[in-house]
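A single chain, nothing else alongside it, follows as structure tokens in the form predicted on its own.
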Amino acid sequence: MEYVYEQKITTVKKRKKPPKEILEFIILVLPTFLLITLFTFFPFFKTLYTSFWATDFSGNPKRFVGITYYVELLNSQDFINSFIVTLKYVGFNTIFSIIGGLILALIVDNSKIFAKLFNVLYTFPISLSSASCAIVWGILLNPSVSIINYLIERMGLGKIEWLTDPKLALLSIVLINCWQNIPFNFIFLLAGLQNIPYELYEVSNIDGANFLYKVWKIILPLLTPTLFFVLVINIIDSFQQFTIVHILTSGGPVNSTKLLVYSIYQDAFFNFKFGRACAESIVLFVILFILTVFQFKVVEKKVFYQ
């Protein structure tokens, strides 16, 4: 019986697709592999292929320099300090931004008026667009007209230059990204946070457990799949940031704002160095690609999933 079985096994699996189910296969999946041929993987390979070439200043590709850009690079001061700041900004970023998104979907999951009130009030922010956020921010922040200035002098703190002070422009930047992006985290957790089965918390009070007990040995096992989520999404966001960078500080002052995509973007449309910039470009995708990779290899052992 067993021989007989394995045999109409092997027939299920060796029987051909008829021509018709073949055709529509291609049908529907031509369409999403040209969109994806012709938006990333053209652009990546075309940007490859320009890191090895000098170009010319409308970005054509004239003399073939090897990898002279990626040398260039490794011994470059200007890009060493890019790479050091995007560190330290991924880094506040993403721990600040997670945290605050968690502490709202505590509140909101534990509030039980007002919570829809609270869910409108904490993503409002998600509907504007960065440079919105920005140039709001630029007016709040500004040393001259600023009421947050206005309201720290009035204690008798002095005046706080948050954009122009090297050691103060960074965190800034943090602060207004955090501002748009713990929103976004906000939802996903509160959405993990619902999805915690009631009962557990019903046990943990019959055992007389705290709020705090409950968080560190209920929610955040629990919710460890909706964290990793944020986590990826949030360090990818984080390394991609420019458009706060260059309305409000523009890499300044003294280069303590200068993100590496920042970096690129003089490279290419200020100083024409389009093969540096593509060079540039490849380091921060093979960045981001380990980083990725060592997130789904390491950390993700230590979610926990239902």
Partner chain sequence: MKKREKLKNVQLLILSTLIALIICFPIFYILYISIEPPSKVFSYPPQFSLSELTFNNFVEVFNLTPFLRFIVNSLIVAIISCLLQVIFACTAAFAFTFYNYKVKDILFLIVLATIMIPAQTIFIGNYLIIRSLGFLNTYIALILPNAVSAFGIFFIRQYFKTIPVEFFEAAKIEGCSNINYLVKILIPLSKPAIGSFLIYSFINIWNQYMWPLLVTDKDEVRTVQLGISMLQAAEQQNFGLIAAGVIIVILPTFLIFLLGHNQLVKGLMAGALKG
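The form predicted in complex with its partner chain is what I need now, so please give it after the form predicted on its own.
What comes next is one chain alone, with no partners or other molecules.
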């Protein structure tokens, strides 16, 4: 009886809240909700909606076509190529930049001299935008003045056609992106390493274990949560690459660097197939959605609440 009575009091109290406060609350959250509705949810539904329509050249829906575009994508050589190129890019990019980041993190973590300085120097490339990164590397790899090619030739190897050889172009894009991505991973992995209790290092030192053994048997297992987390954000990030490809290769040579986002951009703004481009966007969305949910559910729990 008493319990019910108490409940009544609290509900009465709640109702009595001054209307001014409710108004305040609404004013505080209203701009945020207007903006995310207009520029996130609405565009999402617009993209989904348009993917079921044949459009005119400027993207206005003209004729309902159902899932035609989705079926078309499954049979489109072009889309399958983009998808495979993207998977390769994601794979190489993730592996190289995690290994690179890990090596840098291990070095700084073990350094006793100037560790702080190296910490700053190693993260230097994160202050560049993707666009300037692409242009810087465009000059470094340019066939006529490339200083990198000069050094390679001096070592007795032939001239390398970094961005114009269909077999190398994607790898070049990966390397360019890694230059920016390795420092980023380095930051996370170093934080992860510094969380490993010092005693564990000490124990392995006494045992006289060599460094690689120590990394393999002690450090990596303890670092797994961080590595896993870095892995997922790298994959999510790689799927969204656009800038470097747009500036340096425009998807070429022979579509060898035509990543998904670039393919969407081209289908919409050059081929004027807005419906098809929207269908591609939704496919990309589904992939990223699954990865993000995975990140939230599994990875974050493991990393931060272990």
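Bear in mind that the values here come from a model prediction, so they are computed numbers and not experimental data. Whichever C-alpha set is largest while still superposing within 1.5 Å between the two forms counts as the rigid core. Residue numbers count along the first chain shown, from 1.
Shown in the overlay between the two forms, fitted on the rigid core, is a CA shift at residue 31 of 2 Å or greater.
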